[in-house]
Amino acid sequence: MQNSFFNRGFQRKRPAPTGHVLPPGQYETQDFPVLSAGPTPRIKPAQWSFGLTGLVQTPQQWNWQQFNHLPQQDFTVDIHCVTQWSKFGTVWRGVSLDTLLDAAQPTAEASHLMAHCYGGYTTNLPLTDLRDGKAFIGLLYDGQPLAPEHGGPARLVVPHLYFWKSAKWIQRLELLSEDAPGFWERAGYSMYGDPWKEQRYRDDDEDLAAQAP
């Protein structure tokens, strides 16, 4: 499916001026472009809450104050948008998904999750892509509270996948026993979204599966 606002990537992996390496089809930007599927929700911290539900032994729910008392870490990561821009060395502070999953204790059946957001956005992820330091809930960006346009007051950040998987305005993670499509996935985008394999659209997933031995 190719009904989006950019052409399928055609550039091969190449060094960026900063010394980082760009995934195929990407270009480096110093900006932080704002792209959203609809109006920007503006959630006051006093109104914000976040939970882990579904296939967990101990469902969790935190308000803003409680969440900010969880252990926090600093993260410096490269991010890659499906619209072909990449931004290197972004600096965040937030709570690792390892901390949150340890509290909720996913059941043995849990293999995937659906991220639910204020405003109704959803996206799917394998559970393994949130473990072992791979993902976090970002609260600060570049030392400042996360702006609403970038998903504030808190967003999911999964830097090794295309950035539509890093759901803005995060509200809840629902643990599931199987994969299910979210907002963009139902519109024909990749179920996984690996920038190094150019998994932008659903047919990219199928092409890679056909090439597998």
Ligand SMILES: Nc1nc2c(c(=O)[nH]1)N[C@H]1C(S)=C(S)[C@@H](COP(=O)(O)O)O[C@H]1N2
Second form
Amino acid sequence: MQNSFFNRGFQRKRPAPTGHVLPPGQYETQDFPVLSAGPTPRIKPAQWSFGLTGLVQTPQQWNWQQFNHLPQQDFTVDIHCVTQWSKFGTVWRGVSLDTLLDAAQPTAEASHLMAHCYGGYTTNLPLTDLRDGKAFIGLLYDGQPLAPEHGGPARLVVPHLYFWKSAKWIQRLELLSEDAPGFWERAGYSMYGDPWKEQRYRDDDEDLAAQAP
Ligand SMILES: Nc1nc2c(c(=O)[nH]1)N[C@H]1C(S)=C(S)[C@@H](COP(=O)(O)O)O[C@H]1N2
Ligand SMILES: [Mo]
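Could I see the form predicted in complex with this ligand next, after the form predicted alone?
First the chain shown before, then all remaining chains and molecules of the complex.
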């Protein structure tokens, strides 16, 4: 899958359709490349659960059946990978993080989250970036159950940040009182990853620039 991405993805540049704007340094692709740091976990519905833990008043854990009974919404979003492809108008159905956070009720101290995935991948996010309709747990892509290579049975989608923040095979969101780096962030990627500010690497982060003498 990596090969098809590198062989075809970059060459299939097209002008952005009207109404869509590419973040700086990005190309549009019609494909849906697969980028995974390790093998694709295969999680059977009977073994799947998802929860909210850490600094919450009411820790939550849903099995597959329970999770699928939560209210779902449709989302059409543009996604931007740090490897420079952007894909416009991706269509999803899933559960808003607002619904999930309302159930768990983060404590006053909670300011950040660590997303934990089946397979061990992690990524960190500020709590405010998951609120007000900005993020969801995707269950369907283009009307079909989310394919395993794209994070099925369920993945986090945070479209306004680079796509490495959209944790595939999501297992747990841990509420924390401070920011801490996840898998790619420990390897030198931005703690926040705003594509519009081109925050690809740690050096691009505003807070670090502000701290410089
Ligand atoms: N669990 C997990 N989530 C992950 C990754 C991963 O390796 N493992 N890769 C991230 C990266 S770098 C990107 S660009 C997107 C890719 O999602 P896709 O394969 O559906 O395009 O998933 C993100 N979420
Ligand atoms: Mo990525």
